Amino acid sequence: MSQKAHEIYEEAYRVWNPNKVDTFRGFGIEMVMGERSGNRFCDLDQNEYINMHSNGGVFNLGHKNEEVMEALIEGARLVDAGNHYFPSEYKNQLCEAVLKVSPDSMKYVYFLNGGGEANDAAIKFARKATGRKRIISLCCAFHGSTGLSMMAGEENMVKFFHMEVDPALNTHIAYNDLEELEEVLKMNDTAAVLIETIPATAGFPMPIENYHKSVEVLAHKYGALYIADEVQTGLMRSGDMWCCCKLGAEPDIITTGKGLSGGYYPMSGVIMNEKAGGWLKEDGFAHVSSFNSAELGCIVANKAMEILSRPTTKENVAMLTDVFDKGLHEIQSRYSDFLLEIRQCGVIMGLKTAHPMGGPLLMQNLMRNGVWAMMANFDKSAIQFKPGLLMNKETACEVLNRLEAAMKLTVEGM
């Protein structure tokens, strides 16, 4: 007989992650995912939840997407991971699919396994391309948990693991502060400006007008590259394939991941223009790992890219954008003292509350109403709100109704 959730949490405390277990128990939650399909999943007691976290965008196409599942099964009959030294038709197809939906200046794609690994690699490629070392990034951003990507992220995470930030290698600046950015760039030693297009772990605060285009212009003015971290905001979540491009910028490097997996096979990528990818002509063996561009992963990601590139997907995102825009503002009109900001770009959404712990409070009450959404870890007053791209209108309206019920519980309990 299958274990109960409490038994799984007891064992997880011993062998997996004691603090995560304690944290969710502190919220009154012992969630273990059971059956899942589309935008919904059940716990082990068959309580159903609508997924408004989507694992950061991993489940852009929903849980167990039938087309992606079939690609995985058929792909597994044809290939395995393959060999990272050899080209293959599946790798070429995925490169072509990604380049087709990227700016014309992009020439190469380098595939890896996770978003942090992609950002880590992008930093290396920028340093090689420019001969410089400094990386400028945002104080409020998260770029992954690998070495270089973590160093570029929020500094408390770096300090937790006793990683020393060399001020000559990493500079953290405030979001939306172009003057501070230029002051650092004036030192003329910056390899790249790495910007998470809309910082997810900070609750998706919106950029000022023309922010990303200004970052691009300033970076190039002082000989630096501009890297757009699109791991959470890319792959149609903004309504366009790349959020940075929707906002008017053309980076030298775009990093992607999460949704590229189709929810099944870990895949990420670094999309580069000629300058950023120049190292590939010099020494293509300089950056390797066993599962880079895994053939089975490429087959899965090719199917994900095909679905993401369909006009019907773009139309559905536009529909969801409109439904949530109207519905969230109607809710805000009734809870304006608590719901301070609706941050939205397509189905990239963050809800900023007036309470310093409004994120976890709202998260708990959403769970009680059958919605899974995650607080913003770098700003506990906010919650991330991330539907799947293929969610239908009926489910979106259901989410809004459940959010209003959760909002009422949260306000009444304060």
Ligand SMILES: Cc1ncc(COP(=O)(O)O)c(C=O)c1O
Contents of the next structure:
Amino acid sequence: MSQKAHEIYEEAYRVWNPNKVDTFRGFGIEMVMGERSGNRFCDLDQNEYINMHSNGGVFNLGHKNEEVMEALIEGARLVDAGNHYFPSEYKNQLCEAVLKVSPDSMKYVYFLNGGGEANDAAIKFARKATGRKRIISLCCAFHGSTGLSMMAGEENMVKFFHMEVDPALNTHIAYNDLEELEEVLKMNDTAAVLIETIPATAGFPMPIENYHKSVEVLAHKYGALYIADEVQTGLMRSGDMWCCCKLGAEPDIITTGKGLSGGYYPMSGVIMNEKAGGWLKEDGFAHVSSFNSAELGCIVANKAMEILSRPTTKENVAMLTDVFDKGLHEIQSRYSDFLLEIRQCGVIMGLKTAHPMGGPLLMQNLMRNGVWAMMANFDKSAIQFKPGLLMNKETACEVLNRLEAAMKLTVEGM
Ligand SMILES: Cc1ncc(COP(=O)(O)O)c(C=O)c1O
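Can you now output the form predicted together with the ligand? The one shown was the form predicted on its own.
Next comes the full complex, and the chain you just saw is listed first.
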């Protein structure tokens, strides 16, 4: 590690985030990002890595996507954040672009700054729409670190900051368990069922057949709304714009974020049908934030949406889906004792291993082989695999070769 990287690390330990620095050091990972472009980035010592985490989807279009960068630069000459009190052509354009690729029942889009904030807002909007308070969510999901979205997530995070999960307001259920869901819904006090379409932090365990459609039907049967958290699974990662729709469901609210920013300007969105968005007619000032629908963000997101909506992007995701499907199964045939499950829906991928710490072990050995991928925090036996959507076939094959080398190292070291 260069002197400069070392100094940055020591200072980060002092003033930025001692435990985060320590945790990754514990896994043998010390990374200060340097140059970056497309699906690759370097550390300060010019070691190159292929990005297979994509920051959960922030880098869906790769690092420093040229078209998005141009839109940002041009946009900055043209506008600034604008004023959230006034409409603008860029805001309208982005609403139209998002609605065009969403179910016909969707009527409004509310733009915010991050995924957690979008889920917070979605919960509020569902409570307003139904006049009820209870939010049902999965125990294995992560919806953000802000107030209401944190409450809907794992309890340890809530307790850490001495907040209370009120069991009358928040109920956590098991993934894929429709009976448990119906038992709670029968109390007829649920505002919304909030489901991360395929839970990333659990290592992308796949849903049972018709799971999301059943969630939708059950929620409506008992007067609740269905919110699909598509912050990671949306924006073409499944091969369709929204993974929940690909899997046959039509939610009342879809939340999106990460890749909507094109990797540059923080943007998230709450897409709503008439029922969920009805409050916008009653009191448009009820949920405000200074940077909501920031004009520069809208310009950047418009470009990201344009790229994501291109047929060539869909075709590339289909190509990558095939390459990873075949390649991962070939690797599994040689490491079947270690690689227990390949979970895949488009390029939403999770690798479940036989070792309880298989995720961090693979993460470390992938790093040694020039690939950055992130373990699944709620299931350390698994690792998440999320390539950029525009990655070419050659790079995907390179990833597979490096994965096999990392797997060899991991298995030999066990
Ligand atoms: C599924 C999901 N929802 C919400 C969030 C929160 O998004 P943000 O970090 O932008 O607040 C995340 C972040 O990782 C996420 O993975």
